[in-house]
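To begin, one chain is listed below as C-alpha cells, in the form predicted on its own.
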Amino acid sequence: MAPTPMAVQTRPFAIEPVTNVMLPDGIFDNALYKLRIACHYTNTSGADLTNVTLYLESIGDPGIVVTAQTYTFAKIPAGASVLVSWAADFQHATPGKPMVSFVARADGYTPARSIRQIFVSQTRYDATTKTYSCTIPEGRLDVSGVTVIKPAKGGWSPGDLPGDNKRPWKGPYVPTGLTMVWHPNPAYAGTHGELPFADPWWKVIALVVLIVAAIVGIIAAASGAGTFDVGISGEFDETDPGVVTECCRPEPAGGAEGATTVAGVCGVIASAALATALADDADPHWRGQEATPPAAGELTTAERVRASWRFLDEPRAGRPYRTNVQWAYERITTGATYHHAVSEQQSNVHVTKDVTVTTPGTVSGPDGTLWVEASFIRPDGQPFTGPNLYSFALFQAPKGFMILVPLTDDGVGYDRLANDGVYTGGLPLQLASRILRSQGQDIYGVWKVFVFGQDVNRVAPGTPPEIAAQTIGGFFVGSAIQITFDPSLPCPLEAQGSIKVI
C-alpha cells in the first residue's frame, strides 16, 4: 500500500489557548509555559480520504511536554487542510528550531510522517535595567525605552472576580517607538548576519516580545490573585502622552473566556504596530547592514536600532493605516561604529477589501444550531482561503457569556466546500445549554456573532531567507474589535452578525 497522501506543508505555529490568538508569525516563545501546537494537516492527493487519524508523534527537543491526542476525520476531501493542535508545555524549551513529527493513516493507504520544525524563543524581562530580552540561536535582542499610547480608562479585570483578587490588564498599549539592540552569536564578518531562525526579520522578535508582554498581562488578570504559567513579567513605563487608546473591555458576565479572547485580540492589533513601521519588505536593521558595510577584517559585535513613529490613521486592523516613521541604525564592530538614518511612511499591508459574514436569523431551541459563515476578502477582489487564515468567531449568548468555536473552509463538519473562501462554525444549542446552565444563563434571546481572522505565514520550507522574511504572518486581517484615539466614539466592539433563539 501507498503512504497516506497527507502533509503538513509549512511551519506549524503556536496559539496561546488563554487568549486564543496566533503568536507573531507562530513563533513559540518559553515564557508563556502553554502553548498549543497548531498546524493545517493537508490531503495531497485527488481523493476524497476516509477514516483518517492524525496525530503528534515526536519532538526534538525533550524539554518541550505534549499532550498527546488523536484526531479523527470519517471523510477529509480532496485538497482540503484540516486544522489540528496539541497542547503543550514549554516552560523547559530550549530556543532553537526543534523538529516536530506527524503521523497520518488513511483506510487504504499505509502511515505516513510529516516533519517540520517549529521556531521557539525565550523572553526574559531586567527590572533593574527595564529591558526585555529575547534568545534565539543566532543571537539575543534586547528590547528597551518602549514608548507607547496607554489606554483611557486603565484597563479592566475579565471574569467576575472578588474585589480583592482583581487585577486588571493595563492594556492595550499602542506602541510609538523603541530601542532594539542585535548581539549576534557569533559576532560576524561582512555586511549581513544571520537573519533570525533564518527566516523572519529581527522586527519580528521585537513583536513577540510586545505581544508576549500584552498576554502575560492579560493572563494575570484572568488568573486574579492565583499563579499563573508565565515566565516573565514587566510593563511599559515610558508613555507617548496627550493621546490615548479606547478598546473594549468585555462585562464580567462574558466569561472569562470570552473576555481574555477579546483582550488577546485587541493586544495583538496594538502590539502589531510596531511591525508595521518597520515595514515587511526590509526591515530597519537590515537596511541598515545594507547601508553600513565594514572595513575588512572587521567583526559586528552589535547593532542598535532606535525607531520612533507617529500615527496618520487609527491602526486598525485589516485596513492599510499609516506611519511616519523615523530610524536610525548603528552597527558596533571590532574596528570602528557605523550610523544609518531614514524617515519615511508605511503603511500596513495585512489588509482586506470587505469581511462578510452571514448567519441564520432565528434558530430554535433547544435542538438547534447556531451557525456563521465568514468571507475575508483580498484587495486584489481575491478571497483568503482553506488554510491561509486561522480563523474563529466568539457566540455571545443573550447574557453576555461568550463561547468561542473555530471557523474551517477544510469542508469538514459545518463547513460545506473546502477552500472555497467561506469559513465556517456551528454551536449546538444543546452544548451551549449545559455551557450556560454553569453560568445561570440560558441560551433563550438574541445572540450576537463576531468574527476574526489571522493570516498564516505559508512560505515553503527551504526559501531562501531574505525571501521568507518578507512573509509573516499572525496578523488580524478581519476583526470584530477595533481601536480608536477618541474616547468620545462608541465602543469599538461590533457584532457582525445575531441570531435570535426562540
Second form
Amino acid sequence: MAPTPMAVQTRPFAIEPVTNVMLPDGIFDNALYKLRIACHYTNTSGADLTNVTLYLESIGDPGIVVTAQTYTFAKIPAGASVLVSWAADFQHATPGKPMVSFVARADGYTPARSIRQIFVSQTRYDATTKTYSCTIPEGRLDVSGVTVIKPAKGGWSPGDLPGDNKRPWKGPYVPTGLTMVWHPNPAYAGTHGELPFADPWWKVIALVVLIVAAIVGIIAAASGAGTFDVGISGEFDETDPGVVTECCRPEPAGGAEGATTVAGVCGVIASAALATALADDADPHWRGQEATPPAAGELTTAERVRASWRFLDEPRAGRPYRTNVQWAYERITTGATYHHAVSEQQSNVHVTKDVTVTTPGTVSGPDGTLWVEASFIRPDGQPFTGPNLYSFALFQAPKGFMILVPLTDDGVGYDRLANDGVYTGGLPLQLASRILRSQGQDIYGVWKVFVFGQDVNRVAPGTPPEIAAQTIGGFFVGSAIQITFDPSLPCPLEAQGSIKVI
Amino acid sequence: MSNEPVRLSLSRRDIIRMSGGTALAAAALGALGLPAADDATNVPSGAPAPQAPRMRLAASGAQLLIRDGTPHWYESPDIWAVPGSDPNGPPGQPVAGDIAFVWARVANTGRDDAFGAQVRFYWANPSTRMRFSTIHLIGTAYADIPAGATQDVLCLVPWKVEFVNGGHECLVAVASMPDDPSLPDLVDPPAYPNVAQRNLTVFKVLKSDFHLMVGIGGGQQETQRVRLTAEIGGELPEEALATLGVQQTRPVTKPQFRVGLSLKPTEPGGDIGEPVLDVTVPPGQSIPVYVTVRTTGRLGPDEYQLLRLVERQDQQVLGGVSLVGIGG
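Structure of the form predicted in complex with its partner chain, please, following the form predicted on its own?
Next comes the full complex, this chain leading.
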C-alpha cells in the first residue's frame, strides 16, 4: 500500500484558546501558557480519502506538553485542507524552532508522517525599565517607549467578572510609535544579520510583543492569572502627546467566549497598526541594514529603530488605511555607529475588497441548523480559498449570548465544496439549546451572525528568508468589529447576517 | 535469595501474546502463580511504592507490543536511532556530542484499536539491568494503532548523545495507554510486552583497545552475586543489523579479538582481565565493570563479529549488553 496522501504543507500556527485569535505569523509565545497548535492538513491526491484519522505524534521540545487527540473524518475530498488543532502547554517551552510531527492514515493507505517546524518566542516585561523583551534563537528584541492611542476610560471585562486575580483590560491600545532594539546573538559581520527564525521581519517580533500584551490583558480580565506569565503583565502608559483622540472599547457582552473573542480581535486589529506602518516588503531593520553597510572587520552588536506614525484613516481591518510614518535606524558596531532615517506613507496591505455573508432567513426549531457562508474577496476579485484563511463566526442568540463556530472551505460537513472560496459553518439548534439553557436563554427569536477571517502565512518551507519574510500572516482581513477613534461609543460590532428561529 | 524475579522459560509476555487478550492472560498468570515484577516502584519518581499490583493488567482491549530481541530480549529490533538532524534519515550508530532521533515500532496485538497510545523513550549508560528512576527520559510521542496493525513512532525530542561511553548507549521504549497501571521501577521487558530494551551498539575493531564501562545493577534489598561473561560469536537477525545501519552481514565465528572484564580501568597494553567476572553488588548499588576489547585479527569489509556481555545468576540470564564489531 502507498502512504496516505495527506500532508501539512506549511508551518503550523498558534491559536490562543481564550480569544480564539491566531498569533501573528503563527508564532507561539511562552508568555501564553495555553495555546493550540493548529494546521491545515491537505489531501494532496486527486481522489477523495475515506475514514481518515489525523493525530499529532511528537514535538521536539520536551517543555511543550501536548494533549493527545485524534481527529476522524469520514471523507476528505480531493485537494481539500481540513483545519485541526491540539491543546498544548507552552509554559516551559524554550525559544526555538522545534519540529512537530503529524500522522495521517486513510483507508487503503499506510500511515504517512508530516514533519514541520514551529516558531517559539519568549516575551517578558521589565517593570523597572518599562521594556518588553522577546527572546528568539537569533537574538533578543527589546520594545520600549510604546506610544498609544488609549481607549475610553473604564476598562473592559467579559461581564460576569471580575473575581480573584482578575482585573479589567484597559485596551485596546492602538500603537503610534515605539523603540525596537535588536541584540543579535551572536554579533554579526556584513550588511545583514540573520532574520528572526530565518523567516519574518523584526517588526513581526515587535507585533508579537504587542499582541501578547493585549491577549494577556484580556485573559487577565476573563480568567485571571495562571494562564500566562505574570512577568508579561505590563501595560502601555505612554500616551502619544501629539494625539488627543481616544479610541473605542469593545462592549463587554455576549458571554465569556464571545466577549473575549471580540476583545481579542480588537487587540489584534489595534496592534496590527504597527505592522502596517512599518511595511511588509522590507521593514526598518532590513532597510536600515541595507543603507548602512559596516566597515570591514566590524561586528554589529545592536540595532535600534525609533518609529512613530500618524493615522490618516481609522485602522479598520481589511481596509487599506494609511499612516504617515517616520523612523530612524541606528547600527551599533564594534567600531562605529551608523544612522539612516526615512519618512514615508504606508498603507495596510492585508485587505479585502468585499466580504459577502449568506445566512438562511428563517430556521425552524428545535431541530434545525443555523448556518453561514462567507466569502472574503481580495482586491483583484479572487476569493481567499481553503487553507489561506483562518475563519470563524459568532452566532449571537436573541438574548445576547454568543457561540463560536469555525468556518471552513474544506468540503467537509456543512461546507459544500472544497477550495471554492466559500467558508461555511453550522450550529445545530439542539446543541445551541443545550448551551443557552445553562445561560437561562433559549433559541427562539432573531440571531445575529458575525464573521471574522485572519490570513495565513502559506510560504512554502525552504523559501529564502528575505523572500519568506515579505509574507506575513495573522492579520484580520475581515472582521465584524472595527476600531474607531470615537471613544463615546463602543467599538462597532456589525452583524453581517441575521436568522429568525421560529 | 534474590529479590529479582525468577526467569521462567515462559514469561508473562509470552502468555499475554499467546492468550491474545488481557483477561485471559491475567487468568493464565494467576493460575500459573507467576511472580510479579519485583520493584513495585512507580515511574519515574523512584519512591517506594506498595507491593501490589504484581502484574500488568492493561485497561483496554488494545495490547501494545514492542518486540524483544532474539535470542536475548535486550536486543530489541523495534527500537533504533537515527543520527544527525534529519529524523527521517537512515538508522545508524549515534555519534557522541551530536544529536540523534529515536524510533520505536509498536504493534497492537489486541482486539481493540489503540487511540492516543503514549510512547516514552529513554537512554541509559550501558547496564545489564536498569531502573526507570535512574535512566534518562528523552521524550514522548503518541500513536494511533488499529488492532492488528504496527506503527513506527518517532520521538522528535533530539537525543543529545553524551561523550561518556563514546555514544555507545542503551535505549528503552515504553508504550502505554492512558489508563494503564504504572510500571515497576525495574526495566523488565520479559515481563511487559509494552516495554523493550536495546542494549545493542556498534564498535570498530581497531589496533587500539576498545573500552566500555558497563554497570551491573543490584537488587533493592539484598546483596547479589552475579557472573558477567563475554561471549564472542553468534549472529544477529538481519532486521536488527539493519537498524544499526550496519552493512556488514556476514558473522565471523573465529574470534578476532580478546575481551577482558575488570573492576578497575585497564592500561594500554596491560592486563585486560578475564572474559568471566564474578561481581558482588550491594543492595541499591551499581558496580562498574570495565570492558576492554583487544584486537587479535582482522574483519573483512562484509564481516562482523558479535560480542555479548551476559549477566547471569544461577544460569538465569538477568540482562546483558551486545556489541557488533566491524572493521575499521
